[in-house]
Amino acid sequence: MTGPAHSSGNGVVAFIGLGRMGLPMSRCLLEAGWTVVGFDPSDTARQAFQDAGGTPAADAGGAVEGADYVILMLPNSRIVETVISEARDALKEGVTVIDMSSSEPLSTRKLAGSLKEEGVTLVDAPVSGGVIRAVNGTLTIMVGASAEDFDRVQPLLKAMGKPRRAGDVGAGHAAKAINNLMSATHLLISAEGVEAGKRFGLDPALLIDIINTSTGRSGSTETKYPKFILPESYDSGFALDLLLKDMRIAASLAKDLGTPTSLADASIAVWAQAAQDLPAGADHTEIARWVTHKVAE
């Protein structure tokens, strides 16, 4: 492994987490002229990153040393906090950490306060759009930051998609969790509705086409059904267990704020059962196939 690289233009970015989303996002940064040093515990991921023109590091500390920005694309808040702890001594004063993971909003605010004491700024910037839009650099990026910090990170984030400031630190993660709770609930009711139509004798593709010109349409019917469910590929690239995690974050936040969660709780219960029944690592679009089997029992 090689050490940190020197910037050839925009600055040096450390990218931690080179998985299904992180790898194409890091490629977008490289194509935009940023120097990117990356780390992932997977040898395969680090090699793919190197093949794309990035500079792999042996560990997280080595990746962040000397970086102007540190991007985290990790599974959850616990892993984010672990990585920050491991790399903390290597973070230079004035660096901006951008957590693009789907983390817990209140944990994000706490971590931001802790890092601020050491001269490190934390911005949360989770994404929506899946692997396809990560590859195309067209992700929706929900940013939690001060107006000043948002202006500073915009050029970096624009290489990966369309950043929108949701509010101060933690707001991005709150918006992402709420979005995914709504998306999952849309998909679940779509799966149940389409299955009912199939059992009545309706052609599923025709039904989806009709719905997409009617008031029942959603991202699930407009994108997930045509691309991943009707062709029975179930390969959107977003795992069911990660979606369920986001749903629980949103419901927990709502409860903390005294917001009703009756439908959220019911949706989470069904998704949790699907997660238990389906194989580990199942794509979230597998919920449609799971609903078919549940109805058939």
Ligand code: NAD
Given for the second form:
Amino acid sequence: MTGPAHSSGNGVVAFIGLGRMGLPMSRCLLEAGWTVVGFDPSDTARQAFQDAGGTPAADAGGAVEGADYVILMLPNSRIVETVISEARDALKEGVTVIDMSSSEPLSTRKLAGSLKEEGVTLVDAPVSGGVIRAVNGTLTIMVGASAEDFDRVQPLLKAMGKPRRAGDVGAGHAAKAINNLMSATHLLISAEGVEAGKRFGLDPALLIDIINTSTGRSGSTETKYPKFILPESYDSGFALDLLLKDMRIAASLAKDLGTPTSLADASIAVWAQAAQDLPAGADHTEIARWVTHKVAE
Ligand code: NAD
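The form predicted together with this ligand, contrasted with the form predicted on its own above:
Below is the whole assembly, all chains and molecules, this chain first.
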């Protein structure tokens, strides 16, 4: 473990949460010439980060000390809030915290308000594209920030993908949750549709191929089926419980706003049942195998 790192030019970035997404994202920053100090409670994650050229810290406070930017890539809003409160005293004045986790938009707004009083800017910048695009540095990054803050964080975010400003703080997290509610529901209906096709005698690979030049296509049929479901690897790297968390964030936001959630509620109920039936930590693409087993029961 080391003390505060010094910038080689671009500035010092603290990266907290070196998991399936955080580790490859922090690698992209290192490759782009940023000095990155990282923290994750997992020894394996810290070791992999060090092997990639990063500087591991002993705790979140140690990571943020002297950093110009603090990136968070954590499971949820509660953990984001815990980490921020642990590291708060070590945050340098004028620092920008970028929450790239898929967090709750209203909690994000609240946290941004309380940090602002201490001279700390919070920007939300959740991502879409999964582990493959995190490795390639081609994530879609949905940013919630003022136009000025967006301009300031763009050079950093561009090392990990394509940043797009969704609106003011919280807007990125809202866009991300809505995206995942839609994505999960596409995947579920694809699984049910393909299962019906199989029962009829259609070849699933051929059916997906036909759908991919027809109007039923989606990210699920174009990417998830060919890469993870048809080969039966079920290894996208995105856990089912994290996806379910995002669906619930979007539905709860819609309820708060008084917009319809009938399909969202039905989709969430099925995903929640799958989460209960499947082992903890199951990949979200396992929903397709689960639907097959349900049909067979
Ligand atoms: P992950 O579980 O692989 O990684 C999360 C990391 O956070 C773990 O390494 C864990 O040790 C670390 N962590 C937990 N508590 C911590 C704490 N208190 N301090 C520091 N580190 C802590 O999850 P992931 O798949 O990398 O997802 C991270 C975020 O990105 C989630 O919000 C998820 O919804 C979102 N996301 C994931 C994907 C994907 O394909 N995996 C895609 C888009 C968005």
